[in-house]
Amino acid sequence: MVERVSVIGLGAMGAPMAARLAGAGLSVRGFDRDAAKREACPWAVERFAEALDADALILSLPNSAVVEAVTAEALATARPGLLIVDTSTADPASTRRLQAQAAAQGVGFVDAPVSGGAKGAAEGRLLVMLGGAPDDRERARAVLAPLARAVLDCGGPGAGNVVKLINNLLCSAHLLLAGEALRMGEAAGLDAETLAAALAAGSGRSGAIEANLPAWVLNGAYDSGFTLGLMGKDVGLAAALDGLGPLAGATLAQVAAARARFADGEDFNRLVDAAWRDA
């Protein structure tokens, strides 16, 4: 039974996360290797080794590199029935070779990717793509269930990565291709609000139309919590998987493309600028 959980990574989405645990009456602990996220968390410990003193590690972390550096260190001293939980979107042959260290070790290890922002996790609404050996998946249910809407259960060690890369390659080409729609609309004198209002109601709509236009776009507010640099290592990721299409290559350019133009650390929604409005 999982009473203790760590999270490690105190985050755009780590923080909330370990919020929303401690309010589900589990015992929490956080880490950061930044002492500015550490001071920020009420349920933060000052040394990476505390936090392992724990059932279960969240990790939410911003790419495979950390996570494997993290995992190393916490398999070095880590007890037989630890369970990982690793949130974070990460390459699945990556994902793969971690979990099968920690099941040499008696350790289970779980990718478990999320959506839902930063939002998502404060309000518990999180949608989580699971992925790894099936009674390691059982476990971390009774884990992700204070964060979530909704646990998709994709397969086995890898899948969770699997899915979350290409939902989120989706994601970037629906945001240009609400880019271009804007573009086309203005261009016959229309309104973008209005013409995102009508495409929302429509056949054509998506997510990005649905969601993301009204909520961080339109309005100007760019806040969603994810950055156009993380999503450009998502797509990347991505890319590299089998299968590749025209379409996804191009998204996968269009995507360099908007990072040429803006920063790493703005929002990921300037995709639609990038293909709706002139540099």
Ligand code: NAD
Contents of the next structure:
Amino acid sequence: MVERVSVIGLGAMGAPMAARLAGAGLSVRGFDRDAAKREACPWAVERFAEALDADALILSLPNSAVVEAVTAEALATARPGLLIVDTSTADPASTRRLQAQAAAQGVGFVDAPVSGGAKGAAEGRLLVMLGGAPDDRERARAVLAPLARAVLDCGGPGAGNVVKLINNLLCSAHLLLAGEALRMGEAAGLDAETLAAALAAGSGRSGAIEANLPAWVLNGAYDSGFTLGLMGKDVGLAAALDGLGPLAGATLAQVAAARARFADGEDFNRLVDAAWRDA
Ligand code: NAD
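Got the form predicted on its own; could you also share the form predicted together with this ligand?
Starting with the chain above, the whole complex follows.
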């Protein structure tokens, strides 16, 4: 049974996840290599080794290289029965290798990438795309329940990350297309807000038009908590999946162009601007 949970990576997603888990009555610890993140989190411990004394580790880390390094450190001292729940968006091939290494030591490892952003994490309304061995997926559900509005069983190890990467490729394509739509509308003399409101009610609507434009773009906020750099990582990983089509290839090129124009630390909704307004 999972009672003691440690969250590794206390960034935009990990910090609110730790708060949710503590609010659900679990015994929570957290660790981040950044001292400022540890100071800001009431559940943080000073040393990674202290965080390893847990029934489950929730990883919320930037990329597969970091997930691999942290998992190797955890497996060096892990007891059989530990469960590692990786909520980072990561390379499915790396996930499959880590799952096999962990299983050889009697440690469970699931990929559980999430959608819903920092707000979804704080409100326990994330969508979790779960991959892993069936027993591990079942055990992970209990620890994911306080974080999620839905936990989708995607299949074996890496399947959660495949779904998440395709989702973020689509999200990027929709944001770029929303920017092109605004550019075309303005070229015809239309007001962006009027056009966006009309498109949100039409059959060409998308999550980007319905949710992102009003929440983060048209009001100039650009404060979703998800960076362009992390989205660029996800689109690059998606492009490495088999079956890439021409629209996905064009999306990859346009995301690269946007990253040449905007810093990686900027909000990912800058993808709309990249297609909408000239530099
Ligand atoms: P973030 O950069 O805010 O947080 C990552 C944290 O990991 C940082 O605080 C960093 O200091 C810490 N870290 C890095 N290396 C470490 C190590 N070796 N040991 C311990 N801590 C370490 O990133 P984020 O936005 O919270 O995203 C985390 C993951 O979730 C990413 O894989 C991202 O793609 C994914 N994700 C983010 C969002 C979002 O809206 N922000 C949404 C869905 C998925």
